[in-house]
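Coming up is one lone chain in structure tokens, specifically the form predicted alone.
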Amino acid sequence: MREAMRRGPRYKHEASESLPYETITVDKLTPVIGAEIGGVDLGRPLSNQQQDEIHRALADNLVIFFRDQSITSEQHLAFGRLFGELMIHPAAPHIEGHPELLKIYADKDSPRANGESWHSDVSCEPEPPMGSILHIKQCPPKGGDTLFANMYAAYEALSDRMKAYLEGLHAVHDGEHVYRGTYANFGVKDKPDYPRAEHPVVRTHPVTGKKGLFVNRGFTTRIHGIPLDESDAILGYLFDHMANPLFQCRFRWQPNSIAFWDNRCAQHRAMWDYWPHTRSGARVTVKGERPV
């Protein structure tokens, strides 16, 4: 085990085979996740083969980034229901007169920012979310950086014997210890309850067919089927594992910068490194599927 540590993670990025790109240009973060998106102006109509090469993009870096577009909320919305139905957010604040319209907004009098732990967003959801589109407006001066990790890459890194004992197991996501509360300082009330749900540790993507690990220290409580304390241990090693920065790229914002991400196989972590600054913008959600 000792050793194997040392020698680092066994994932090898494998380069996309993809036919070059014609209407946008990508420029890549790192070879295992992450690339810039240019040529492209998200304020106006898209073509068919822009829309295509966008979906390309994405599928090839888990998250993609585009600098300087300064979009409406009705363009913000208008751009994720490219990708399929938008869905609102069982617990979070939207923007007035958009309800899927999340509001994202920190400043010196916030007790907490968004994200501030890994997590794939909304996994407690039965059919968590495909992506997340991210504009921020309003940047602090400095920190205030998202980490994304490519969890393809998490999964590949495992031992054989460890992705043969975690085939087949499933682990309980639950929004309640997430939710409750949280948004006191926004004055949103809490709900009855919130959604709670099973996935599979090991989850294969519905586009590539590439397997991923979907647990995140945010949402997943436990795994079925073992003891509580086996759970607890395992959980806390594929947590730990996952968040291995060589799994990952780092995106520094600027005004009117996006991230869109495919929450199936990336999770993301926000700084609140830039108190007492502000940081403020809004977030699509596109609706996804069950995981299998």
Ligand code: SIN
The other form holds:
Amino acid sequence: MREAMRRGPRYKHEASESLPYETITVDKLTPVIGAEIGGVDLGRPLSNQQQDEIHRALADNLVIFFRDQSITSEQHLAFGRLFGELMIHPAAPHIEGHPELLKIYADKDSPRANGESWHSDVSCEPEPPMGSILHIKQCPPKGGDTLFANMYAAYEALSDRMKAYLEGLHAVHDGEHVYRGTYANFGVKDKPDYPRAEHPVVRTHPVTGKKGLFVNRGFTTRIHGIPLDESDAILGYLFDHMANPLFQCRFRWQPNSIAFWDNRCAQHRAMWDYWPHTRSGARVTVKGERPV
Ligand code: SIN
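Show the form predicted in complex with the named molecule, please, because up to now only the form predicted alone has appeared in this conversation.
And the full complex, kicking off with our chain again.
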């Protein structure tokens, strides 16, 4: 114990130098992940420099937050399209008239809330989304926070032996157990099949070039090429490891807050600790690429 205290935390975050921002403000929530962005109204057209700086702030912080953004569905969709084509969710209900706007809603009659276990959105797709942009309009009086975790940091904190072991391994991400029957309370009928894909356990981010863990408790069911009991043990270890609070930030929502996270290097988990109150909003999901 004393030895561990002398050495300090097992994971030490090395802050990278970032270019200054000129058109937005960037206020970090923690040294490891998350930043609040100011000086921008997402309901108005953004200059090229603002768009570039928002993109850079996302790459630097993995999840960025905006406050007091009273935007319409159309403005939400238009903001998402600045970062790529939008994806239609394979299972979840959407806001009427807008298939690309996923409905986020839980109240006193809900059997569950979205995203209650650690996950990277729709990682069961062969090309999982690059990012998700969630606009919360109605908040409970307390609770309903979202936790975000840095998967570069989780990877970096592994021992060199574990990194070598994971190199080249691929894992199955399955939507079946996540989605079947899940949205029945919204009147959504099940589809015959849900997406299933194999991805590298460690992926390299296409923008930053950094390596991050890409398995999550929500979707990842099996590592290929090793016995099932070994796969279960390794996944269990990685799921516990990535949930270490050292890699996290926790965002407290207000009405008209927006969170924009990068699914390629961050996982998130929504807290359903506000029953019987209501929390509602909508999410836009930006298409991504096949993980490598
Ligand atoms: C999700 O997109 O997984 C839900 C996140 C949240 O409601 O905070």
